[in-house]
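Consider the single chain below, provided in structure tokens and representing the form predicted alone.
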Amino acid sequence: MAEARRIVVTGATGSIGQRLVPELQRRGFRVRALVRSVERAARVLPPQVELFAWEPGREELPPAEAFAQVWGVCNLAGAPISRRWTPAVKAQIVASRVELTRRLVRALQQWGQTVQVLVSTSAVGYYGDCGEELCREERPPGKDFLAKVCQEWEAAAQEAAPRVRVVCLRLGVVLDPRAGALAQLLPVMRSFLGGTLGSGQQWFPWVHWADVVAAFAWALETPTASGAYNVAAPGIVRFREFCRELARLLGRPCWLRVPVWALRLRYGELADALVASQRAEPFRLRAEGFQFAYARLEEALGELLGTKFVRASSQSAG
């Protein structure tokens, strides 16, 4: 019975994790979280969550007791991407995704005899810069830094197969006013400094945070779900269209253009990732029955910003 199932979550105190945990509880799951600080986690997670301390940077496995009678695992851990990529930062990005997932899988193999499903995070950065080409899930990975990280990240998760059903969710740019790209863009737009990065022609695979949470729950609860899935809204737009719509809803202009060379001065190698084009649409998700609550950008941004532009059709199926 679903109400008796236990789920272990990594990255539970992150922006998506804090949204996902209460949704899993609402669906009847019992949640355990692997966290660096039990005290901090207790302040941001619901009181019913069982907390287990784990410091993955010390190259140790998670505690065995966290996996007792566990049915599923959601792996959301990962250090922030949006900062200048020094060698130390790049090493941290890899360790917090690839190495952490490998240790998590080793723990499943050693202590998680009852675990049946692992839902692990990845990103559409898997494809690299694809220009105008469609990024279907079967497309080979790109060759840049993020693409290689995502490829190794997914490979680490797949080491749990075939005993465990493994699902890798390739997330687009998650829209959340509390964190991530939207949280960084809002103050810029409100200060009348809105504009595009690079040409603005690059495809921008956005997704509302609520659909990300729903995709994790769907992957857990759908026995036939397996392998990689793009989690990006079907209403994909170019970055300049995204910026213009955001500016319109805020009643602000969108007039600046930040050239790539200026981005490279500020962010180094990250600049190329910021202007990469990934026309990643949710081919497998939609084919297998998942429905997006927010398939159109206007509706998603309207809900996130609490504006009057939300239409009655915003809950229509993707």
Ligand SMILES: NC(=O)c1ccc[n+]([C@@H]2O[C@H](COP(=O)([O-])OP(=O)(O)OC[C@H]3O[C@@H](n4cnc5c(N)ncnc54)[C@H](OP(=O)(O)O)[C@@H]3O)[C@@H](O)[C@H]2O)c1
Given for the second form:
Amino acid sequence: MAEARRIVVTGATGSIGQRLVPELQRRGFRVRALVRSVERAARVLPPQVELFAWEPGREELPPAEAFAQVWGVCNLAGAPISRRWTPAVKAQIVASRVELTRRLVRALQQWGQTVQVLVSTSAVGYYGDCGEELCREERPPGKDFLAKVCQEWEAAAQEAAPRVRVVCLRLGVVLDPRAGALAQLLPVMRSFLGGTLGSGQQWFPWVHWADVVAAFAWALETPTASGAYNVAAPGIVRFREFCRELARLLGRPCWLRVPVWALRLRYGELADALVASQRAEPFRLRAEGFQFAYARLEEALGELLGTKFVRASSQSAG
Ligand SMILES: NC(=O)c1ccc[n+]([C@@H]2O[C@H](COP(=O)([O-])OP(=O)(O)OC[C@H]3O[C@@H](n4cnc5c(N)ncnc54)[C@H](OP(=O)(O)O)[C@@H]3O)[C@@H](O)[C@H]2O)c1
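Output block for the form predicted together with this ligand, input the form predicted alone:
Let's see the whole complex now, leading with the same chain.
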């Protein structure tokens, strides 16, 4: 029997990583994780995962042994974005993505002769604030801070090509009740304080975590997959509709409106990213045969909240 293919994962202990690793194992891959703290990783990852310590802030390159007989790499590391962007936080956001990816790719070039594919994370923030305009993959990048980070992050991953097949997944807002945007919104909604950020008119490129994990697996296992892909559900809605649907399923009101000036007071420059409109369409994924398990918001939220799916409207999944 052929030996299982090995995958190196960065950011394995994060919210997406903790969902992805068991799925990779279920698909028969052997997983190695590059982590800043082996002790913490041992607590949150399945016992079969091989752990290698790498502190990218201090050590130039990850350990060579981690790349022995490795077939693929999934790059998910990145410092949290949802906090006030002081100069130090901005520097950390950049370094933990762009510089870390450059070093990972240098390690691949030195020690990863068996590596065939690199699936690296990016975000739909790549496009900046696009208002009503559609964001397909060929659209040029925006000009704001996050757009520049995503552009440099992808460019750093692309340095591994052409010897390695490189896929950059531009993730939308990943919905998971355990972490991220949904985990933060749920207690607010449950406390009868639900409402929209800004006008609520902005497009909100949500995606169920299970589809994100499936997109990583698809990118690894599809030999023709290459370049950038939007990973946002086909049934995109405006933020106002997202909040209304969430409120409906929770049996709570959605009545407040947090103005942008108040967000700016609280979050500084991050406020503009929170209300940016990205009408991201998963054009390439769908054209190349990927099927979303949760294309429509009602189904996704119904599953995530454990509520029975009740059709509220005849809105099309797009
Ligand atoms: N969740 C979303 O909605 C979303 C949307 C678009 C893009 N993304 C991107 O997808 C990736 C994974 O997202 P996630 O939600 O799973 O993130 P997460 O839960 O914040 O985890 C990211 C992981 O990155 C590592 N990390 C954190 N700070 C770091 C630093 N300063 N230097 C180096 N590594 C650091 C950590 O791994 P160790 O402690 O084990 O090293 C952490 O577990 C991130 O790059 C994120 O920007 C996420």
